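One chain comes next, on its own, written as structure tokens: the form predicted on its own.
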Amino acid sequence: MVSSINNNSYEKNIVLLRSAFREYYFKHSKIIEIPERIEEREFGFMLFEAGMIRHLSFRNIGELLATLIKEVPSDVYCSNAYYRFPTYDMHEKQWVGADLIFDIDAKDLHLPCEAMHSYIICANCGEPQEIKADVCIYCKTGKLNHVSIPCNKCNYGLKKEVKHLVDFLISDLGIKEKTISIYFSGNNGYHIHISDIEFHRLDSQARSDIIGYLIGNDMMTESIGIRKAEASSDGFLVKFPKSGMMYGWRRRIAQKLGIDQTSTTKLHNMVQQKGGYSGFKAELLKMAKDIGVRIDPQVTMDVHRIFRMAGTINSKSGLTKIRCNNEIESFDPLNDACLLSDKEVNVEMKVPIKLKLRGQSFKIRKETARIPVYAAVYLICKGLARVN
């Protein structure tokens, strides 16, 4: 009985989502960004009931839009890579380069507020779980997904991390600000695209090295002037580098410790307080992790990855992946990226909900409610409601 009800609800959900997404692509086609060298990119679609289709190619935005309106995919992806033959199998595409892209996601920040607005939903039957378990307490088989309704603190934390990354890219790596594009991902994160052609030919290892620098991997005590004395495992010498402490990680560590080129005695005392060379080295590694940027390494290292296309809808939320460079301070994803219809529809709630979308507050405690399509789609995509 539960299964048949869920199947019926699933079909109703798909009908609503497809209708809302198709209307979006009719009305908001100008928001979709045409990627540079579009004919050299691989595209991919996730279809509502047919899975992923990859190795697609389009010559212009007109061809792409016509396909979006006809097929109405749940998600639209475009490669960061450029290929001579983008429709061929991967080993035959002939890779010629790739944009440098970084991903900052709320799940990687481990924000303390996350537990206050998260739900556990079964991926199989769609039922919310009131207790923590290994499998669904209803169907006994489903994988459990953690669903988050981000709050203002989440958005603030994410934007703070984005600005932290941009600071690293400009001041440490010399990337020009005009080549940096910031996008809200359409769900719980941000994508930072680098269009500087000097980075296009970097392979996975070179991109891994950039990641290592940004997150502070393998920070060396010698780089800030702490050298190990040969006579003792924890003995040390303090000798600041001739090039100074005003650049890169040296500057960041110096600011954290409150030292400069003249602070030999102060730094010596700090190292002693930590138990010598080994103790200070362990402390330095922790410090570097705190100072570094929290990004997903795999996203940047993958030179064949397909990324959500700017201006398209994210099926995990019904929100749009949208550029927000100039408005990053004031950008509110639950308002500025919420672009679906405001027509009303009846939904059945799985859990009581309190949220704010497009400037309207929703506090739904009853089992059924009539709400705007944009709110209904958001809650359905999150697995917290179904079409009534």
The other form holds:
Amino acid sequence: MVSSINNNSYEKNIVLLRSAFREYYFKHSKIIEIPERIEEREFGFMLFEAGMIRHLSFRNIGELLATLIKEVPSDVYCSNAYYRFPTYDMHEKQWVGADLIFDIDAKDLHLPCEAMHSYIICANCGEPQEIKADVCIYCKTGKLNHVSIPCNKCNYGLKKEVKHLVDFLISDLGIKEKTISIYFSGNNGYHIHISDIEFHRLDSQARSDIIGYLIGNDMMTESIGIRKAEASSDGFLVKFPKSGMMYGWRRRIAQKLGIDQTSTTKLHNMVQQKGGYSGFKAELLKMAKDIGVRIDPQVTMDVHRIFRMAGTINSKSGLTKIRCNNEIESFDPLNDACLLSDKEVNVEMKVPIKLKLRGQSFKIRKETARIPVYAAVYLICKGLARVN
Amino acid sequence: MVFLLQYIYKLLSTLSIKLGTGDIAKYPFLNEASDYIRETHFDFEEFNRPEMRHIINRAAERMETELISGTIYQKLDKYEVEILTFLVTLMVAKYIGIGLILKKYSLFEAMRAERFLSEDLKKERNEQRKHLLLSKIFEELFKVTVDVDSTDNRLFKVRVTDYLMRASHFHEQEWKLINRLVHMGYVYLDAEETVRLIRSELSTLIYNRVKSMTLSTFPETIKLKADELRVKLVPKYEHSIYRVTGYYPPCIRHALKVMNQGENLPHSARLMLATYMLAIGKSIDDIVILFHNAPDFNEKITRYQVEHLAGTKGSHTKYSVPSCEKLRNENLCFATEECSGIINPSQFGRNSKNYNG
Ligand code: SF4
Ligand SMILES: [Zn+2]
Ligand SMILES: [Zn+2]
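Switch from the form predicted on its own to the form predicted together with its partner chain and print that structure.
Full assembly next; the chain just shown is listed first.
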């Protein structure tokens, strides 16, 4: 997200980013993950100053790496789908299946810390905005972008959500742990890829049903044994379902309500307390939403999407989308995914900033500063600095 | 050692268990039924013999019950009778040659089998026979593995993906995954629910049997019966077929065509059809009839949904016809030149009228 100001510094920004990214692809090619069945995937590049190209295909990782070093895209994408003809138009590609993917993003968690570290930047002139407005107060045009410098609390909240999701995936959906790959997205989120072949064939509608399950949508009182009685709108009957309350959502709800399967009395009283059937129904819907996982539904439903490729740089931050399965507890994105060069460059700051990257604290008050490339790229990508 | 013996014992006992003739009578679409026809060297010309009149009348009765009264045919006879009756119904459907009638008949036959099958699964005490039924029907025909729950043999479990592939296309809320017991990759269902899962595949199977039938000539007796039946059926089915005229915009014409072939329309297309028909002033009853041809038609639900769209039920907001742009995004647009200048299907045809004064 390098703002497109038509002057010298914009050009200079791009030169810096390109050279930093090229060096990364040269030095860190090992981190780039070779997608399974690479020849059946569609690839796409976002190019600096030239937009998106899609429908690319590579037969092996060598071909892809050579192109990355030559073209230096700002972002690299790969389809989660497998196609018979990945380079054809969408309706002629012949879809064979797709990995199941989940996206957990800080924007969906609505964390209270968000407001403390967000900035509004004009997409046209690149100037940060001091006050909330519809258009840029400087150039009077432009779309306003929100950028965020994630903090530890963000990361903690995200990881908690990831673990919550993984619990659902393993204990409910029966997905084998070894087929779950967890990646830091490169900005402020995590991507969870499921390579379990059993799930490949699911169409978008089936995936949407999985999403409903995970986020806690459309839970019926009947599925925990509360039925509407004929006569009045609030009358009800309680009888636990044949298949019991021991597993899955029923267990989660039972736990939350503090009921067990031996007696319906307690549940009966609770429903009564909520004013009967409809009152309890509303309560249950809310409860399920609270217990559910916060994921971006669109990402999972789309079976033709191209998706940021693991091991490549995210141009919203200059950080790498990187696997963190085993180290999820201790994973620190601002350290572990920060892999660009530490040569120093001069930058001009748009706002004063406090930041910790790769173990080093930066407290930049002055208008200009000399900082390592990894920090400079991070701030430029966020739109908070420019090359001097 | 003990394990090995148990294993061998189990193997031997499954080998000795076979489908009974009673099963073949209930499930005449099983491969075993075709084997029977082949092994007895049955010649189709035999249908012209007087002893066969009973079978042919029975076949007609079965089709009338299902296609005219709209109820499932209940009678169940000896397997020899059932296999032949079923065969005759398929030949009659083939001879009549109206896709919609065949679709509807296949669906009813699927529901008939569904009823027998859930009864069998509920009543069968012999676990091996239960497994045999499950494997013959679910696994051999549709590649779905169904297991009996180890702690409660009234419960069946299917892989969550097998479940989703089917149930995510059902419209009722109770079929949403969240309203099911889901544990370690399995969904737990009772007998009826398990069998409901394969309804549409069963009906497709029967449909395809007829489609792939190659017959150079039909026995005279069957032709006669089929002609009789056609006279009774056609008015009923013509009534429910909305004529696809040039009057409708291309998107609607296309959806109607798909619908009339008895194919499943996606939810978005149903919404488009219903809102469009409401917009041009069709009655709710007429619109409900229109959806009759959907393979998963359920009168009550359809009526409720149409009333909801019309704003007479639920939120009391009337839904408008989706814009051309939205329909284009949903791949429902089949624009022709006549569409130029309009942004909503409900405007179709109006412009030209204006030009002509
Ligand atoms: S342009 Fe509009 S009216 Fe014409 S086919 Fe497409 S959606 Fe229908
Ligand atoms: Zn501006
Ligand atoms: Zn934060």
